[in-house]
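First, one chain by itself in structure tokens, the form predicted on its own.
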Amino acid sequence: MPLPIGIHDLSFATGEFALPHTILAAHNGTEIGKYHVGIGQESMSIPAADEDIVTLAATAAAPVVARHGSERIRTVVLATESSIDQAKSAGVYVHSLLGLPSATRVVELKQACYGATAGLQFAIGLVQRDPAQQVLVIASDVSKYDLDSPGEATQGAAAVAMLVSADPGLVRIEDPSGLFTADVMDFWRPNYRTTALVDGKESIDAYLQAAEGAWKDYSEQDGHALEQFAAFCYHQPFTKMAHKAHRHLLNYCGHDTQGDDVTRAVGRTTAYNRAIGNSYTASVYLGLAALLDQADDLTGRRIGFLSYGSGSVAEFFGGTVVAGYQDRLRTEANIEAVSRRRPIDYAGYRELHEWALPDDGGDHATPRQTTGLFRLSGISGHKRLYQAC
């Protein structure tokens, strides 16, 4: 019998501030239903000036390390598409902030919003080779688009930390995986830009094509039938995309899409993403956190995962919720991570959106804004400086 490997623990963090979509709608004259109903978003997380993917990642991972220790962690994989450096992994800063052992490999992975799933599968392979070790997989991103652009309402920021191990405490990840890749220019961010470029319609079409292709490959690998899954966690650039994707998959498989089938399958996965906004690599695993926190007992039930990254790469795979998982959930902490955010007005949001670290190589301190565990204290000689709060 194959060694059970999967997600042993899961924790997440998000930004210091929250911009309600009512404020954004009032600024640009948009009917609020376009946001609340059309894309399924209520607010979006805005990082403080002294927060970035490193501070979010370290904040998400700290409770995992505190609960399980670091002695068995041999690898840290940080997945992001909003990297802070073209050479050095953001995970190395996180490794330092968490005080992890020097005998650790640390890497950064990139493929748009899909990267964390690549990290999860990489981690499973490492644990299969050495079941005594654990792998810390962190997805951390700040989603940022141009002001007054169509993508502005889908911004967000969050990090999810997952401890991958043998005999997991939450979800056992299963074979096979269904895979799909196509060269599509639906979303991208050249090195010379701080904000992403996106073709909204093309991106939705590419997502649905990738979901169909990954499911087709999954079925051809003798995967489980659609009706054998209790729920589905989709990548959520906006929460209504999960509904669109599942309806498309049902149609592709010849199932009726009338009634509440779509809502039953994905409804409980959208709570955190609806409040946080698009968190890129972290999105699908925020969906998992929301599902485990809200659903009735899922012990022994199978969950489907559809991870999509623009450009594009997708993967469909399944996981079974293990006995005793409810005792290991962080429901109160998860709710606190969302509810503790400070509301921000439009002027404050715009100021943070336009704020950037100077690039002259001088010594510059960042404004002290975050009330989180870690902060970006400044920059000196082109070097980022981090500290515990």
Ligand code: CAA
The other form holds:
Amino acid sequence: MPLPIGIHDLSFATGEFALPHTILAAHNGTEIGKYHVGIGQESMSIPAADEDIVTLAATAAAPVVARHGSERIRTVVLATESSIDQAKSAGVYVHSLLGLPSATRVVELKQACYGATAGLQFAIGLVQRDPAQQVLVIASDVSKYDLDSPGEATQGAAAVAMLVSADPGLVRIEDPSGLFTADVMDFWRPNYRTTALVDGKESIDAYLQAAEGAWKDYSEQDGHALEQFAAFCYHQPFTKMAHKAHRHLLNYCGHDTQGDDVTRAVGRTTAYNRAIGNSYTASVYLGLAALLDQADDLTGRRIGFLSYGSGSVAEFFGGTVVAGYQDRLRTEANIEAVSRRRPIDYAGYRELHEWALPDDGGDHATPRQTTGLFRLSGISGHKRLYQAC
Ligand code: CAA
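In place of the form predicted on its own, the structure of the form predicted together with the ligand is requested.
Time for the whole complex; same chain goes first.
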């Protein structure tokens, strides 16, 4: 019997502000049904000027460290595609803000929205080698597209922190994994750009092909049949994408997609993503948080995960929900993280979209905006300065 390893705890954080899609629609003359129904989004999280992937990550991880201590955490993996430095891992700043022991390895991972899943799988390998150790896997991203581009309505920001350990308290991650990689240019962000480039239609097609490829490999590795899963957590660049992807897999497997099977399989995974927007590598695990918080008892039930990162890499794997998981959920805090956001108007959103840290090497303080646990207080000599609030 293999050692059970998986997600022991999960906590998330999101940005200070929320832009309702009604405001974006009023600005660009879009019929609101396109946002609410067509892509399945209600609002998007907008980080304050003194928030970034580091402050989001530290805010997400702080409750995990407070609950479990840091004695067993010997590795921190921070996955992001909105990196703040080409050399230094954002995780090292987080390690410092959280006061983690110096005897820790910290590293940043990148493969678009897939990075956190690589982190989770690598963490399982480390725990297998030494079950006394725990790994803190953090997915943290700010999704930003050009103003007035089709991608604008799918922006968002969030971080998810997961503690990976033996005898996990929430979800036991299972073998096998189905894998898929293909060199495509559906979505990318060159180093000199702050906003992502995307071929919207091609990206949807690339996602579906990758989901199919990962599922095909999963089946060839003797994975379970679709019917053996109680629900599916898909990467959600916008929540409608989870519906599209599940319908695609059902069709691929020869199932009927006329009934409400798709909604039953993915409907309870979308609540947080619908309000937060695309959080890139965090989004599939926000789907898990929503599912665990909202579903009736899932004890012993199997969940399917489909992680997709443009460019592209996809992975399909299963996990079984463990007994007693409900006692370890953070449902109240999760709802609070979403509802505490302050609504922002279009002018305020636009100002933040255009806001950038000065790059002249001088001393610059950031405006004090966040009401969160940590803030980016400024930049000095090209060094970002962080503080606990
Ligand atoms: N009422 C209801 N539905 C409406 C509507 C209305 N009034 N008006 C339009 N719609 C529907 C459309 O029929 C369409 O539905 P289907 O997809 O089911 O056909 C949907 O709303 C969207 O309409 P459009 O396709 O016309 O929208 P668009 O041209 O503005 O593009 C988008 C949508 C491609 C998702 C764009 O927002 C985009 O480029 N987003 C960024 C890229 C992205 O998220 N890609 C996803 C896959 S890649 C990935 O997953 C990685 C990642 O995180 C980026």
